[in-house]
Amino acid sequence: MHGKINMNRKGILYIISAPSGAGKTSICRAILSLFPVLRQSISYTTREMRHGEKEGRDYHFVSHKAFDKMIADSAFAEWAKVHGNCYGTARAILEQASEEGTDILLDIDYQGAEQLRDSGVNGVFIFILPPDMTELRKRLESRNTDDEKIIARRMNNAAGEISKAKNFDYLVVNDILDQAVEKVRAIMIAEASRTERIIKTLPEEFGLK
(Lines of atoms letter the chains of each structure in order from A and count residues from 1; the text may use other names and numbers.)
(Lines give C-alpha, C1' and ligand atoms only; values in the text may rest on other atoms or scores of the structure.)
Protein backbone atom coordinates (compact mmCIF):
# COMPACT_ATOMS: atom_id res chain seq x y z
CA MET A 1 0.00 0.00 0.00
CA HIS A 2 1.29 3.46 -0.93
CA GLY A 3 4.29 1.80 -2.56
CA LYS A 4 3.78 3.64 -5.83
CA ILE A 5 1.38 6.08 -7.43
CA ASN A 6 -1.42 4.34 -9.33
CA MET A 7 -2.89 6.46 -12.10
CA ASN A 8 -5.84 4.08 -12.51
CA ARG A 9 -7.52 5.27 -9.35
CA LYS A 10 -8.21 8.51 -7.55
CA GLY A 11 -5.84 9.49 -4.77
CA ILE A 12 -7.10 8.87 -1.24
CA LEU A 13 -7.46 11.82 1.11
CA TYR A 14 -6.82 10.93 4.76
CA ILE A 15 -8.00 13.60 7.20
CA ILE A 16 -6.57 13.31 10.72
CA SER A 17 -7.89 15.59 13.46
CA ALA A 18 -7.52 15.78 17.22
CA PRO A 19 -7.75 18.21 20.11
CA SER A 20 -4.55 20.07 20.90
CA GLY A 21 -2.22 17.81 22.88
CA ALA A 22 -3.64 14.47 21.73
CA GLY A 23 -0.54 13.64 19.68
CA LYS A 24 -1.82 14.17 16.16
CA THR A 25 1.42 15.67 14.85
CA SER A 26 3.57 12.83 16.21
CA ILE A 27 1.27 10.23 14.68
CA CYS A 28 1.26 11.97 11.30
CA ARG A 29 5.05 12.17 11.24
CA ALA A 30 5.32 8.45 11.99
CA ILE A 31 2.76 7.56 9.30
CA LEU A 32 4.59 9.64 6.70
CA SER A 33 7.82 7.79 7.48
CA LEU A 34 6.04 4.43 7.05
CA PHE A 35 4.55 5.38 3.67
CA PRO A 36 7.21 7.33 1.73
CA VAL A 37 4.96 8.00 -1.28
CA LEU A 38 2.18 9.40 0.91
CA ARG A 39 2.19 13.19 0.62
CA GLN A 40 1.38 15.63 3.36
CA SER A 41 -0.82 18.57 2.53
CA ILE A 42 0.90 21.68 3.85
CA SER A 43 -1.63 24.11 5.32
CA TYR A 44 -1.49 27.89 5.16
CA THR A 45 -1.45 29.80 8.44
CA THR A 46 -1.26 33.35 9.74
CA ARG A 47 0.43 32.39 13.00
CA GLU A 48 4.07 33.09 13.73
CA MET A 49 6.66 30.47 12.87
CA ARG A 50 7.80 28.54 15.95
CA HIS A 51 11.37 27.54 16.75
CA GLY A 52 12.43 24.60 14.61
CA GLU A 53 9.68 25.08 12.00
CA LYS A 54 10.38 25.68 8.32
CA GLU A 55 8.40 27.42 5.61
CA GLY A 56 6.89 24.89 3.22
CA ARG A 57 7.63 21.95 5.47
CA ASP A 58 5.45 22.62 8.50
CA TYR A 59 3.20 25.34 7.09
CA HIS A 60 3.02 28.05 4.48
CA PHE A 61 3.31 31.12 6.71
CA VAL A 62 1.42 34.07 5.25
CA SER A 63 0.13 37.46 6.37
CA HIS A 64 -3.50 38.06 7.33
CA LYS A 65 -3.86 40.14 4.17
CA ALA A 66 -2.61 37.30 1.94
CA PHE A 67 -4.84 34.80 3.75
CA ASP A 68 -7.90 37.05 3.32
CA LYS A 69 -7.17 37.32 -0.42
CA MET A 70 -7.07 33.51 -0.71
CA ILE A 71 -10.46 33.36 1.03
CA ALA A 72 -11.85 35.95 -1.40
CA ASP A 73 -10.46 33.95 -4.33
CA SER A 74 -12.12 30.72 -3.02
CA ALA A 75 -8.66 29.16 -2.91
CA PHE A 76 -9.35 27.14 0.26
CA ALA A 77 -11.12 23.79 0.44
CA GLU A 78 -11.49 24.60 4.14
CA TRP A 79 -10.24 27.22 6.54
CA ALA A 80 -10.76 28.07 10.17
CA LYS A 81 -9.70 30.45 12.90
CA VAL A 82 -8.12 28.53 15.77
CA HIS A 83 -6.72 30.06 18.97
CA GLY A 84 -6.63 33.46 17.29
CA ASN A 85 -4.86 32.34 14.11
CA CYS A 86 -6.15 31.27 10.70
CA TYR A 87 -5.40 27.93 9.03
CA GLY A 88 -6.45 26.76 5.58
CA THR A 89 -6.03 23.98 3.02
CA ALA A 90 -5.52 24.94 -0.62
CA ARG A 91 -8.20 23.45 -2.86
CA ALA A 92 -5.81 23.04 -5.81
CA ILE A 93 -3.47 20.76 -3.85
CA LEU A 94 -6.26 18.31 -2.98
CA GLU A 95 -7.71 18.29 -6.49
CA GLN A 96 -4.35 17.70 -8.13
CA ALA A 97 -3.46 14.83 -5.78
CA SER A 98 -6.80 13.14 -6.42
CA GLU A 99 -6.45 13.33 -10.20
CA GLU A 100 -2.83 12.11 -10.11
CA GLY A 101 -3.73 9.10 -7.96
CA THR A 102 -1.57 10.42 -5.13
CA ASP A 103 -2.62 9.61 -1.57
CA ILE A 104 -2.45 12.65 0.68
CA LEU A 105 -2.45 13.15 4.46
CA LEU A 106 -4.21 16.19 5.84
CA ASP A 107 -3.44 17.14 9.44
CA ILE A 108 -6.11 19.66 10.43
CA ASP A 109 -8.24 20.73 13.38
CA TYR A 110 -11.85 19.65 13.93
CA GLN A 111 -13.34 22.78 12.37
CA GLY A 112 -11.51 22.18 9.09
CA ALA A 113 -12.45 18.50 9.01
CA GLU A 114 -16.08 19.41 9.63
CA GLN A 115 -16.05 21.83 6.70
CA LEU A 116 -14.58 19.19 4.40
CA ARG A 117 -17.11 16.57 5.50
CA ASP A 118 -20.03 18.97 5.08
CA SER A 119 -18.80 19.87 1.58
CA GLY A 120 -19.10 16.22 0.57
CA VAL A 121 -15.40 15.66 -0.05
CA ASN A 122 -14.47 12.00 -0.51
CA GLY A 123 -12.04 11.33 2.33
CA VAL A 124 -11.22 9.05 5.24
CA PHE A 125 -11.82 10.91 8.51
CA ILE A 126 -9.77 9.80 11.54
CA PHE A 127 -10.01 11.41 14.99
CA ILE A 128 -7.22 11.00 17.56
CA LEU A 129 -8.31 10.91 21.20
CA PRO A 130 -6.28 11.21 24.41
CA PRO A 131 -6.75 8.40 26.99
CA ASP A 132 -8.64 10.87 29.22
CA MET A 133 -8.85 14.57 29.98
CA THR A 134 -6.36 14.39 32.87
CA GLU A 135 -3.69 13.00 30.55
CA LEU A 136 -4.52 15.62 27.95
CA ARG A 137 -3.90 18.41 30.46
CA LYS A 138 -0.58 16.79 31.47
CA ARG A 139 0.54 16.73 27.86
CA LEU A 140 -0.37 20.37 27.33
CA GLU A 141 1.43 21.40 30.51
CA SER A 142 4.53 19.38 29.60
CA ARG A 143 5.04 21.45 26.46
CA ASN A 144 6.02 24.45 28.60
CA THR A 145 4.90 26.75 25.78
CA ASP A 146 1.52 28.00 27.06
CA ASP A 147 0.40 29.78 30.20
CA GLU A 148 -2.51 28.53 32.33
CA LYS A 149 -5.04 30.76 30.56
CA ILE A 150 -4.17 29.27 27.15
CA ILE A 151 -4.15 25.73 28.54
CA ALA A 152 -7.60 26.29 30.03
CA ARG A 153 -8.85 27.53 26.65
CA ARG A 154 -7.36 24.51 24.88
CA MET A 155 -8.99 22.16 27.41
CA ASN A 156 -12.35 23.84 26.93
CA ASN A 157 -12.03 23.57 23.14
CA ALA A 158 -10.95 19.94 23.44
CA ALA A 159 -14.09 19.03 25.37
CA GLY A 160 -16.25 20.45 22.58
CA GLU A 161 -14.27 18.74 19.83
CA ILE A 162 -14.26 15.34 21.54
CA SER A 163 -18.03 15.51 22.03
CA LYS A 164 -18.36 15.51 18.22
CA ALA A 165 -15.77 12.83 17.49
CA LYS A 166 -18.53 10.34 16.70
CA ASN A 167 -18.94 12.08 13.34
CA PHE A 168 -15.60 10.67 12.16
CA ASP A 169 -15.11 7.37 10.33
CA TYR A 170 -12.52 6.10 12.82
CA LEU A 171 -11.53 6.86 16.42
CA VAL A 172 -8.00 6.10 17.63
CA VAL A 173 -7.04 6.50 21.29
CA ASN A 174 -3.43 7.66 21.63
CA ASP A 175 -2.43 6.09 24.92
CA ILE A 176 0.79 4.47 23.72
CA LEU A 177 2.11 6.26 20.63
CA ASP A 178 3.46 3.20 18.77
CA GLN A 179 0.14 1.40 19.16
CA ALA A 180 -1.82 4.42 17.97
CA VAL A 181 0.42 4.70 14.91
CA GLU A 182 -0.13 1.02 14.12
CA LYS A 183 -3.91 1.48 14.33
CA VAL A 184 -3.82 4.40 11.90
CA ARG A 185 -1.55 2.38 9.60
CA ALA A 186 -4.02 -0.53 9.66
CA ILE A 187 -6.90 1.82 8.81
CA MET A 188 -5.02 3.18 5.82
CA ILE A 189 -4.11 -0.26 4.50
CA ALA A 190 -7.74 -1.39 4.77
CA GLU A 191 -9.06 1.75 3.10
CA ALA A 192 -6.67 1.36 0.16
CA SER A 193 -8.05 -2.16 -0.39
CA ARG A 194 -11.71 -1.14 -0.60
CA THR A 195 -13.40 -2.64 -3.66
CA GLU A 196 -14.37 0.72 -5.15
CA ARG A 197 -10.78 1.95 -4.91
CA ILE A 198 -8.94 -1.09 -6.23
CA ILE A 199 -11.30 -2.49 -8.85
CA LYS A 200 -10.10 -0.19 -11.63
CA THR A 201 -6.50 -1.27 -11.06
CA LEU A 202 -7.19 -4.99 -11.64
CA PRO A 203 -6.72 -6.90 -14.93
CA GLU A 204 -9.69 -6.72 -17.33
CA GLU A 205 -9.68 -10.52 -17.60
CA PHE A 206 -11.12 -10.64 -14.06
CA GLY A 207 -14.34 -9.21 -15.47
CA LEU A 208 -14.82 -6.91 -12.49
CA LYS A 209 -14.84 -3.52 -14.18
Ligand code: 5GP
Second form
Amino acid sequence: MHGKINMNRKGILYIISAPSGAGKTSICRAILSLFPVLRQSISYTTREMRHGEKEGRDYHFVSHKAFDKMIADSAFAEWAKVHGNCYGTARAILEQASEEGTDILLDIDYQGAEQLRDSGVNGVFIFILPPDMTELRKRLESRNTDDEKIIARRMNNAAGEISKAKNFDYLVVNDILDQAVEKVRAIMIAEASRTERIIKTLPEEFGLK
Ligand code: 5GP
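For comparison with the form predicted alone, produce the structure of the form predicted together with the ligand.
Below: every chain and molecule of the assembly, starting with the one above.
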Protein backbone atom coordinates (compact mmCIF):
# COMPACT_ATOMS: atom_id res chain seq x y z
CA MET A 1 0.00 0.00 0.00
CA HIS A 2 2.98 2.29 0.47
CA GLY A 3 5.67 3.12 -2.06
CA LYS A 4 8.47 3.30 0.46
CA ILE A 5 8.98 0.74 3.19
CA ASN A 6 9.04 2.41 6.57
CA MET A 7 10.55 0.22 9.26
CA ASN A 8 8.42 1.90 11.93
CA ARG A 9 5.27 0.92 10.16
CA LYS A 10 3.38 -2.20 11.22
CA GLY A 11 1.53 -4.18 8.60
CA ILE A 12 -2.25 -3.78 8.58
CA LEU A 13 -4.42 -6.86 8.65
CA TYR A 14 -7.60 -6.55 6.57
CA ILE A 15 -10.18 -9.26 7.18
CA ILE A 16 -12.90 -9.61 4.57
CA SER A 17 -15.85 -11.93 5.20
CA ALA A 18 -19.08 -12.59 3.33
CA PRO A 19 -21.51 -15.38 2.57
CA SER A 20 -20.39 -17.20 -0.57
CA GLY A 21 -21.86 -15.57 -3.65
CA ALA A 22 -21.70 -12.04 -2.23
CA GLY A 23 -18.79 -11.28 -4.57
CA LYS A 24 -15.99 -11.36 -2.04
CA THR A 25 -13.53 -13.15 -4.34
CA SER A 26 -14.06 -10.58 -7.15
CA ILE A 27 -13.67 -7.70 -4.68
CA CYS A 28 -10.50 -9.18 -3.16
CA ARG A 29 -9.02 -9.75 -6.62
CA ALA A 30 -9.72 -6.14 -7.65
CA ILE A 31 -8.32 -4.79 -4.38
CA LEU A 32 -5.14 -6.84 -4.76
CA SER A 33 -4.55 -5.35 -8.20
CA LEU A 34 -5.18 -1.81 -6.88
CA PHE A 35 -2.67 -2.24 -4.04
CA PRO A 36 0.32 -4.09 -5.54
CA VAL A 37 2.13 -4.25 -2.19
CA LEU A 38 -0.84 -5.80 -0.42
CA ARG A 39 -0.40 -9.53 0.04
CA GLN A 40 -3.12 -12.14 0.18
CA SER A 41 -2.94 -14.77 2.87
CA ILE A 42 -3.16 -18.21 1.27
CA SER A 43 -5.29 -20.44 3.49
CA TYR A 44 -5.05 -24.15 4.10
CA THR A 45 -8.10 -26.23 3.22
CA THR A 46 -9.27 -29.81 3.11
CA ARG A 47 -11.74 -29.09 0.30
CA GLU A 48 -11.31 -30.54 -3.19
CA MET A 49 -9.55 -28.34 -5.70
CA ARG A 50 -12.04 -26.74 -8.12
CA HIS A 51 -11.44 -26.58 -11.85
CA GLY A 52 -9.08 -23.69 -12.61
CA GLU A 53 -7.67 -23.50 -9.10
CA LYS A 54 -3.99 -23.89 -8.38
CA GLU A 55 -2.15 -25.26 -5.36
CA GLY A 56 -0.33 -22.48 -3.50
CA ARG A 57 -2.11 -19.71 -5.41
CA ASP A 58 -5.74 -20.20 -4.36
CA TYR A 59 -5.18 -22.42 -1.34
CA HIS A 60 -2.80 -24.94 0.11
CA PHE A 61 -4.86 -28.08 -0.46
CA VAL A 62 -4.13 -30.56 2.31
CA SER A 63 -5.49 -33.84 3.68
CA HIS A 64 -7.62 -34.01 6.82
CA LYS A 65 -4.67 -35.67 8.54
CA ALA A 66 -2.29 -32.84 7.65
CA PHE A 67 -4.90 -30.26 8.71
CA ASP A 68 -5.45 -31.99 12.06
CA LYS A 69 -1.69 -32.05 12.63
CA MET A 70 -1.55 -28.28 12.07
CA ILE A 71 -4.37 -27.80 14.61
CA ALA A 72 -2.48 -29.97 17.14
CA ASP A 73 0.71 -27.95 16.52
CA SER A 74 -1.20 -24.65 17.09
CA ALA A 75 -0.12 -23.63 13.61
CA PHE A 76 -3.38 -21.79 12.88
CA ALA A 77 -4.22 -18.23 13.96
CA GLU A 78 -7.81 -19.27 13.23
CA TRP A 79 -9.53 -22.18 11.57
CA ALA A 80 -13.13 -23.15 10.91
CA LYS A 81 -15.39 -25.66 9.26
CA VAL A 82 -17.21 -23.98 6.38
CA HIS A 83 -19.80 -25.83 4.27
CA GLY A 84 -18.39 -29.15 5.52
CA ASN A 85 -14.71 -28.42 4.76
CA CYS A 86 -11.93 -27.14 6.99
CA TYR A 87 -10.14 -23.85 6.30
CA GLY A 88 -7.37 -22.19 8.29
CA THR A 89 -4.96 -19.26 8.32
CA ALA A 90 -1.39 -20.12 9.28
CA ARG A 91 -0.13 -18.15 12.25
CA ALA A 92 3.29 -17.87 10.55
CA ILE A 93 1.87 -15.90 7.60
CA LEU A 94 0.39 -13.25 9.90
CA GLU A 95 3.50 -13.04 12.08
CA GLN A 96 5.79 -12.64 9.09
CA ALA A 97 3.60 -9.94 7.51
CA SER A 98 3.41 -8.00 10.78
CA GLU A 99 7.20 -8.17 11.25
CA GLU A 100 7.88 -7.06 7.68
CA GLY A 101 5.34 -4.25 7.86
CA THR A 102 3.41 -5.80 4.97
CA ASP A 103 -0.34 -5.22 4.68
CA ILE A 104 -2.20 -8.49 4.35
CA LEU A 105 -5.67 -9.41 3.14
CA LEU A 106 -7.58 -12.32 4.63
CA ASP A 107 -10.58 -13.73 2.79
CA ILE A 108 -12.08 -15.85 5.55
CA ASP A 109 -15.51 -16.76 6.92
CA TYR A 110 -17.19 -15.02 9.86
CA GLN A 111 -16.20 -17.76 12.34
CA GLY A 112 -12.53 -17.21 11.56
CA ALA A 113 -13.02 -13.44 11.76
CA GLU A 114 -14.62 -13.85 15.21
CA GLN A 115 -11.72 -16.00 16.40
CA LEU A 116 -9.22 -13.35 15.31
CA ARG A 117 -11.26 -10.62 16.96
CA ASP A 118 -11.55 -12.66 20.20
CA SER A 119 -7.82 -13.37 20.25
CA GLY A 120 -7.18 -9.62 20.29
CA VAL A 121 -5.78 -9.34 16.79
CA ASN A 122 -5.57 -5.73 15.65
CA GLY A 123 -7.30 -5.86 12.29
CA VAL A 124 -9.80 -4.09 10.06
CA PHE A 125 -12.92 -6.25 9.83
CA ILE A 126 -15.00 -5.78 6.67
CA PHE A 127 -18.19 -7.68 5.82
CA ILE A 128 -19.54 -7.84 2.25
CA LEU A 129 -23.30 -8.22 1.81
CA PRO A 130 -25.35 -9.09 -1.27
CA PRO A 131 -28.16 -6.59 -2.07
CA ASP A 132 -30.75 -9.26 -1.11
CA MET A 133 -31.24 -13.05 -0.89
CA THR A 134 -32.75 -13.40 -4.39
CA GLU A 135 -29.65 -11.82 -5.90
CA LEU A 136 -27.43 -14.05 -3.75
CA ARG A 137 -29.14 -17.21 -5.09
CA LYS A 138 -28.87 -15.87 -8.66
CA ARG A 139 -25.15 -15.34 -8.24
CA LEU A 140 -24.59 -18.79 -6.75
CA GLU A 141 -26.52 -20.39 -9.62
CA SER A 142 -24.67 -18.46 -12.30
CA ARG A 143 -21.29 -19.62 -10.97
CA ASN A 144 -21.94 -23.07 -12.39
CA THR A 145 -19.29 -24.58 -10.18
CA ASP A 146 -21.54 -26.12 -7.55
CA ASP A 147 -24.50 -28.48 -7.83
CA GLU A 148 -28.01 -27.70 -6.50
CA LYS A 149 -27.37 -29.49 -3.20
CA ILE A 150 -24.34 -27.33 -2.48
CA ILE A 151 -26.19 -24.15 -3.52
CA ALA A 152 -29.06 -25.03 -1.17
CA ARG A 153 -26.59 -25.59 1.69
CA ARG A 154 -24.84 -22.28 0.99
CA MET A 155 -28.17 -20.39 0.88
CA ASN A 156 -29.09 -22.00 4.17
CA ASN A 157 -25.81 -20.96 5.77
CA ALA A 158 -25.99 -17.41 4.35
CA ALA A 159 -28.79 -16.28 6.68
CA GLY A 160 -26.76 -17.30 9.75
CA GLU A 161 -23.61 -15.69 8.35
CA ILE A 162 -25.38 -12.40 7.59
CA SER A 163 -26.67 -12.24 11.17
CA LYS A 164 -23.00 -11.84 12.27
CA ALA A 165 -22.44 -8.79 10.08
CA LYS A 166 -23.05 -6.39 12.95
CA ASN A 167 -19.83 -7.53 14.66
CA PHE A 168 -17.70 -6.11 11.84
CA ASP A 169 -16.15 -2.62 11.59
CA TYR A 170 -17.47 -1.96 8.08
CA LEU A 171 -20.37 -3.23 5.96
CA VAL A 172 -20.18 -3.03 2.18
CA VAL A 173 -23.23 -3.94 0.09
CA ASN A 174 -22.06 -5.37 -3.21
CA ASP A 175 -24.78 -4.29 -5.62
CA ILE A 176 -22.51 -2.89 -8.34
CA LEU A 177 -19.08 -4.48 -8.18
CA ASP A 178 -17.03 -1.37 -9.10
CA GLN A 179 -18.75 0.67 -6.41
CA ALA A 180 -18.19 -2.02 -3.79
CA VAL A 181 -14.48 -2.17 -4.73
CA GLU A 182 -14.29 1.62 -4.44
CA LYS A 183 -15.81 1.47 -0.95
CA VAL A 184 -13.35 -1.18 0.23
CA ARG A 185 -10.50 0.87 -1.27
CA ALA A 186 -11.71 3.97 0.59
CA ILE A 187 -11.91 2.03 3.86
CA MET A 188 -8.34 0.81 3.41
CA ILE A 189 -6.94 4.25 2.61
CA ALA A 190 -8.73 5.76 5.61
CA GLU A 191 -7.50 2.99 7.93
CA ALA A 192 -3.92 3.39 6.75
CA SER A 193 -4.22 7.14 7.48
CA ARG A 194 -5.29 6.68 11.10
CA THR A 195 -3.32 8.89 13.48
CA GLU A 196 -2.03 5.96 15.58
CA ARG A 197 -0.65 4.29 12.43
CA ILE A 198 0.88 7.38 10.82
CA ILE A 199 2.35 8.97 13.92
CA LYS A 200 4.97 6.23 14.37
CA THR A 201 6.24 6.77 10.85
CA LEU A 202 6.77 10.56 11.07
CA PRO A 203 10.14 12.31 11.50
CA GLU A 204 11.37 12.80 15.07
CA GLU A 205 11.63 16.57 14.41
CA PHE A 206 7.83 16.85 14.39
CA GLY A 207 7.91 16.03 18.10
CA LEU A 208 4.73 13.98 17.84
CA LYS A 209 5.99 10.63 19.16
P1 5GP B 1 -14.50 -21.53 -1.01
O2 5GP B 1 -14.60 -22.98 -0.74
O3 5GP B 1 -15.69 -21.01 -1.78
O4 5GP B 1 -13.18 -21.13 -1.60
O5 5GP B 1 -14.55 -20.80 0.41
C6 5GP B 1 -15.60 -21.04 1.27
C7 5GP B 1 -15.50 -20.10 2.45
O8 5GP B 1 -14.34 -20.39 3.25
C9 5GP B 1 -15.36 -18.63 2.07
O10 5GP B 1 -16.30 -17.89 2.84
C11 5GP B 1 -13.96 -18.29 2.46
O12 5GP B 1 -13.85 -16.93 2.83
C13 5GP B 1 -13.74 -19.19 3.63
N14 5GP B 1 -12.32 -19.36 3.93
C15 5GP B 1 -11.29 -19.45 3.07
N16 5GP B 1 -10.14 -19.56 3.71
C17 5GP B 1 -10.42 -19.51 5.04
C18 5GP B 1 -9.63 -19.56 6.23
O19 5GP B 1 -8.41 -19.66 6.22
N20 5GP B 1 -10.32 -19.51 7.41
C21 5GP B 1 -11.66 -19.40 7.48
N22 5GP B 1 -12.21 -19.32 8.68
N23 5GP B 1 -12.43 -19.34 6.39
C24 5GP B 1 -11.82 -19.39 5.18
